[in-house]
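Coming up is one lone chain in structure tokens, specifically the form predicted on its own.
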Amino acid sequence: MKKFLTYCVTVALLAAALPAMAFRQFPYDIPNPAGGWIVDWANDGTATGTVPNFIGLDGLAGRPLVPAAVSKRLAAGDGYSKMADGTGLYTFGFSDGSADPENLFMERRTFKAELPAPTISYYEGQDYYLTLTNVGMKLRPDLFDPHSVHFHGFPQAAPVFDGEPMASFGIRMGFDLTYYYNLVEPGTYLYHCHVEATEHMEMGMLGNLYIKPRQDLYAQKNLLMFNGFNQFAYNDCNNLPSYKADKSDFEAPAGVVGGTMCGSTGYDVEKAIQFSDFDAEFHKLHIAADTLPFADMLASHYMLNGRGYPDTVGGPVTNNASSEVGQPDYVSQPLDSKITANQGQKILLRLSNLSIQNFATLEFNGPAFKVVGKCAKLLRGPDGKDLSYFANSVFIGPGETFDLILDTTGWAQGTYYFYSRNLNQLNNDQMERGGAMTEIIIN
């Protein structure tokens, strides 16, 4: 008992000596008296104090290192958003508090819900630790809702990290949980809260999620260009080697790295766009603590990345919380949907749908695009046959994702439109020429 008390006092003194800082703790990490943390990246009980990087990109001038493990800290709580017609709506959501000092986290993350949630994007092969903290509902203190993070369509490391409440659990107000993900399959996914999913997703707990393939890093490390590209939607080359066990480099290829599809998903410009919608009446009744009309839900505002047109192509959107609910304004919708490219470049659009009730037919008013992936899978048959196809529109249902490549070779300079072909989705409630539409600018 005496040893245990001595240990507790020592840890408390070390913690008190540390300056205020932002950090994420991995398994086996220990406080460093000199400040910060000694990190055991291998999770084997040995604190190395160094940050190893896999595939050795440090030898390439100007290229960033890719750490073997990465982390983020999200807050789950409430907030306020502004629709393109000026309507203010009460929302739930996530915000990124990775850079917030621990002693200021609750203060800075309360009433900061973003629409959509902060984008999550890393590389295949990285270990990802995501800490979710439930900061509570400032404008609904009567609610004690737990929250979770669910990587929709993603092969989870264990059911406990799935976020679906029947297989795992939600995080209660004032508590946090660190999820672990082994990022093994590249592709376009999406994420959301899965506790009381209909309500929490309608209220705005939705986010973009995609994993980049190791082919990017192989091409960059070896200074190879597949079809003139070094970034891809998927691993589309045959005989692409895996990482070594310690992720310090790639194994030797089993054969010639190539194939008929090699480089076919290469791109220059990337954009993630998520379709969603809100029933304004549902949000208004929610903040009034009134009975919620689940059976009568009917979308009034249709959005791409949390905004309706023309806000989809503008700068960050600041809500009007101070005038409507007496809370400080903040940037509630930081992510636009505008795409800009130069003639001849290829654009990768990562599309997802997190509406809880509506399908959408998303259409492009220019030349046909190439559909190369669906639901985080490369469109390639088991025999290696290329199953990609050209189209001017995709029909996307709730929970689905698509990967589209737009080859702008030969396009005229100017503005093109990407929009929903469903006419009722091209408005901001009673305001016409809005909703699920954005612009593609070709210079």
Partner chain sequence: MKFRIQPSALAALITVCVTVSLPLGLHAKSYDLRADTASITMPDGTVVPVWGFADITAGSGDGIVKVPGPALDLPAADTNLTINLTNKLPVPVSIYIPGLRLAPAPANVGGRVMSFTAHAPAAPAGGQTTASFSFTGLKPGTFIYQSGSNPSAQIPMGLYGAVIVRPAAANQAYNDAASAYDNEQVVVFSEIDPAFNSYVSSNKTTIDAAHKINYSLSYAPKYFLINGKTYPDTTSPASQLVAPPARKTLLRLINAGSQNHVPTIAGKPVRIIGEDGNFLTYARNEHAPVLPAGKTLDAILDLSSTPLTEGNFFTMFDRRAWRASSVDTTGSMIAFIKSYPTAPDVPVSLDCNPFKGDMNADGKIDIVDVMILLNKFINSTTDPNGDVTPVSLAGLPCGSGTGVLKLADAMYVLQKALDIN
Given for the second form:
Amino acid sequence: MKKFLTYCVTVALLAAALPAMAFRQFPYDIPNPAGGWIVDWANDGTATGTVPNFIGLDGLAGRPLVPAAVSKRLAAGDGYSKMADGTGLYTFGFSDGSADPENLFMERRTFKAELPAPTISYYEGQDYYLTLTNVGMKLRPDLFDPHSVHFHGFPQAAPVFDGEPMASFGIRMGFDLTYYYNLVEPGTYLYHCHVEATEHMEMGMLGNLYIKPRQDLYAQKNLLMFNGFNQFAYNDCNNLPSYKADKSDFEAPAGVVGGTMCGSTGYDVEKAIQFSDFDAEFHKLHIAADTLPFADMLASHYMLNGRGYPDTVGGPVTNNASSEVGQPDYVSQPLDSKITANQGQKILLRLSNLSIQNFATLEFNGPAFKVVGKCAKLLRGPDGKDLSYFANSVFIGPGETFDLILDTTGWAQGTYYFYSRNLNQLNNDQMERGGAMTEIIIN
Amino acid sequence: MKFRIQPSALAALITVCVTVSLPLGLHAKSYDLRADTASITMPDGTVVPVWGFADITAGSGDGIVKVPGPALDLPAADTNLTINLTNKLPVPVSIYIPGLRLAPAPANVGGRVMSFTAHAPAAPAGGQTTASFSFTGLKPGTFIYQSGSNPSAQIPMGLYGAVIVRPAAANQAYNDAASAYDNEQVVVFSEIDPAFNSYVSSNKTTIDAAHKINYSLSYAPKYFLINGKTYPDTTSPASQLVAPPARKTLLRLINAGSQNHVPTIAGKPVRIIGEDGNFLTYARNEHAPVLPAGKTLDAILDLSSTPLTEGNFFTMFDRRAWRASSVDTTGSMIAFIKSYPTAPDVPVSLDCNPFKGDMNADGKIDIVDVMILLNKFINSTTDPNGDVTPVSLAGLPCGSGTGVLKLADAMYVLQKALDIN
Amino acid sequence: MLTRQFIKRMILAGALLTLFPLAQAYAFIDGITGTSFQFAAREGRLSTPDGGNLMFWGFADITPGGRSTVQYPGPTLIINQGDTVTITLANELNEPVSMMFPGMTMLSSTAPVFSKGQPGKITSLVPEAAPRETQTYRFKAEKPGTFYYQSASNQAIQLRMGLFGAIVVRPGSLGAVSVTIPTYLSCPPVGHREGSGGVNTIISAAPCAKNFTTYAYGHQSSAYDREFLYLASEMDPKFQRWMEFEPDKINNPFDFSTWKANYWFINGRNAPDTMGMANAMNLPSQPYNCMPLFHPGEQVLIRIINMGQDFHPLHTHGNHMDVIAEDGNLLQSAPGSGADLSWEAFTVTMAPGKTFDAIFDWTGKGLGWDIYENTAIFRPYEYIPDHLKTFTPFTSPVASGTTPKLAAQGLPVIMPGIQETIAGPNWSGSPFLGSMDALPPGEGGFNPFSGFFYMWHSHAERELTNNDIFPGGFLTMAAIVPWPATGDNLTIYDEYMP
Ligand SMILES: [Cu+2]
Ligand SMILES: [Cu+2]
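Okay, that was the form predicted on its own. Show me the form predicted in complex with its partner chain next.
Up next: the whole complex, starting with the chain shown before.
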């Protein structure tokens, strides 16, 4: 990536000359040793309370504890991953440094990119402050790439927090940028770095992101069940009240919270699964600081949640960074894709595709599932018509998401499979019976 | 009941099947299939090794290995299906049908799943193994049966076929009157990469032992098949699909390939009423439906507003426009839908058969045909095959169907002979 | 970040950098109207932003008074529902060419053509024009919507070469239909481009209504203010060169299994040319651009057509689209019910040979902060609950032990310093709509109205390249242009937003 070199030397000089001005930003900004955050309303370092509980959910009487505001600090940099055939590949990515003290942040977060990026999952209505710190590329010190977070698919975005660098900006190495999101719409989204998207996304800056509906909190707070559930893919009940302006509680419902579709997206077991792929050759050329081959890209490793089968159903994957690139080993692919449920339970699959070149036909080899959501929206027409449908596969394109409900009532116990029916995607480079496949185990 | 692979024969046989089975109530249909090797010849002469299924059911099966395998067309209201598999392939083989219930019993080899369900083990040289698969709680719809053992190798080799589960009501795809049809056709899409098949065929044992090959990555199909045939083999009358005018035809679209296709009918939209064997509450009207790998769609080609006496040829093609040859159309995913009145309907009043004008039936139109036509014209002999003068439509080749020849017919046939269509 | 070449090309294309005297250079669907057309199929040459050029086959409008040059894609036909249309095709290529009109009621034959009647030698799926001959097609446009025409001859080659174009069928008039604006939004403007009177008089809070007079389909659920075309196609330069330079195609055939797109086009151009002006002098055979410009609250109709071989995931930053029609069919449960089966998408799978109509709008609803930087008056379609919202200042004392005090502000967080970021060409320097702020030297500059820009692009990011060079390809920027305020110079709006 020679073409950036001259440019970036200037950048580095500038950075050295200026005091760091950005920082992690969160209105409730003092970490509470007991967990969570402490309010510092006066901005003087004096604790005055803790983060308010969201709609009064205080963890008491069987109710969950849900803070009104949430924060995360992601590091963006490079790392190393291990494919299911043992191949080690250089990656870019994110890792979660929320718990790291400022003085140890760089040390702990450099060369720790995870595949996929740490999952972001919150509740509708929470205030979300996401700080992104660019920790630089340890194995590519010649690169000074900025990074960003693109909250893909969230409705009504503004460029400043959209992370798309033509219309806004990326954050330079050594600096922080805080994104603010008012999580008003539940659904299954995804996130990725949008800087030099073709390169950075191929390198692995991809993650799961979903927002749980307020119907969960309404049911849990009021100890109610809808259709036998108190957690749902979407708000599917009629007359579900909105939050009060101060989010201390729900408004009074305008009518009976119910309806024929109420609870139809309820589930017992939830799993977010992200399809992606790597072109090993691209990654090898990248670490060799060679010219990047966009024209000749051809995926060699197909993955669910950053791993190919059978790793998809195994434990955390630790890379071979120490033996292959002289860096400490670490858990580079912490997420599995294995789903376990009991007979009769409902499984919610939050599917997304963040390949940069491949559509996938993700198929289930058992009974049909119900497609209840698409592109982070409940499949329901503008006047309430139920647009959900049954199928055995979904054709999912890069940047798309689907929500599936698998109702295991009456299923024989045993191991079922969920995999790409585009059969060439069932391999880990030269290793067959691998790739984009996982197990769904019904006990 | 005997399986069928010629879709044009389906409609008649189905009627029989429904009539017979209705009074009998619930059934548990059983098929005996054999997985075996075969080879198929592409129109350009390339011979491709395949693995396929043969129906060896006593009394009904013909024992011939086919790609796609024999369609399993179940009696109306059948609720159970048993497939007894005899495996003569040197690899383990199993059968699964996405959407239908089968007790899972996966077999792992080398820490990775080999078969989604209990398989018939690899056959010893010259021998065979067996396994049985019982699907319960069947629901109406169009499904696909395929190998559940190392699918990325075995399905492209040819181990797949159609499954049709019927509701109690005749001439309906589902238990819903909105799925009614007059005629039905099974249309199975797939692809063939000859290099892939050769590789798997000659390295079948290494594949299972070493688990380290790259055939799947380099999969690059060259022939695109509809019901096992690629163009121009699809032009043969036996391969033509049938959709009579003034009728609704149900097209059971099945993609058994690894690639995604967009089956399109030139000039005719379809109504998608089912997906993966599930009736859709809201049908979709489309002229380019997406048919991803492994998916089935039930599409109604509604010609009810076409006059009963019109004779047409429609083409069905994959809008993705892949094919084997850059020189001609060989290897394309193109098939023909013959839309002619069926007995006892009246004779055609408009005939758009594109092959009309071949007066001597030698498979081409040349100056000899023009001479024959002129001769018949002079002698006032009628011949529907020479009646190509456009009636009300612009352009060739639609004639009136009366068979009365005019000088203009000879002129049009001359144009065809000169390739000025 | 962006290559110098990309920026230079943006400047060359005039991508919103400066004002040009050409009116209507942006923001509408360009096309030809009438009921009788003469087309020619001929060879042409198109230009790609990496400095290359490729041979293509396309259609030219040779109707007297038409543009007469061959273009990629072919001329967009804009016709009216109920029209009977006649197209005479003159074939100037050396192989048969035909035209197919999916969704139209054909009044001419649709029978396939076989060379000399030989079953193995299909040349066209519908009647063709032989080389140097003509063929006439007649159809009735019975349904309104978004359609296309394409060659139905030798498709593997002719579709890859570019013989296709869009068709827009406009519905009969519904008259003005009044639509109530949701109560959480302020009222539409009285002024520029909406209603009558002066420019943007003070807007009061809801409820209020708005009249629509333009529809994609014969129902008010398809009402729109502005419309844009997204016609996708691809090319593999290897194939295009084989077509142009291979002297012995029979003995040196092209292996289609190796065909791999490396140029991706929207309306016949690769980014950044997509964002240049329509009818740009440097792109004589690529007259159509694609740069949606619209105001907050406007209903924007996106007519989506894929004329390529590959699937493309069209992703709209900024908001979801309401997909109201597929293949020229309004998504309705019964005739007249309106788009009651419409669905919302942030990514639409553009399938080969398929069309969609989607409606996009953007108000900033629910952002949680006032995008107008707490301007006292309501702006048109402003999201009322966020009006004049300010945030308690805060900062983190954790790292330094210091607690810098900040003034109360309209943004929930403090922006990084400009030296800490690398900004893009469409960044105004300010997070607020209609405001601008300091930019690092040499950055920004392609946002003359301080709008909000959103990338609308293929989410298969490999497609954001031009033959190995990033960025480019299937990418364009949609811009939300603030409503003019009283006292604004309107020239700028007139130039960009007819
Ligand atoms: Cu995105
Ligand atoms: Cu994007």
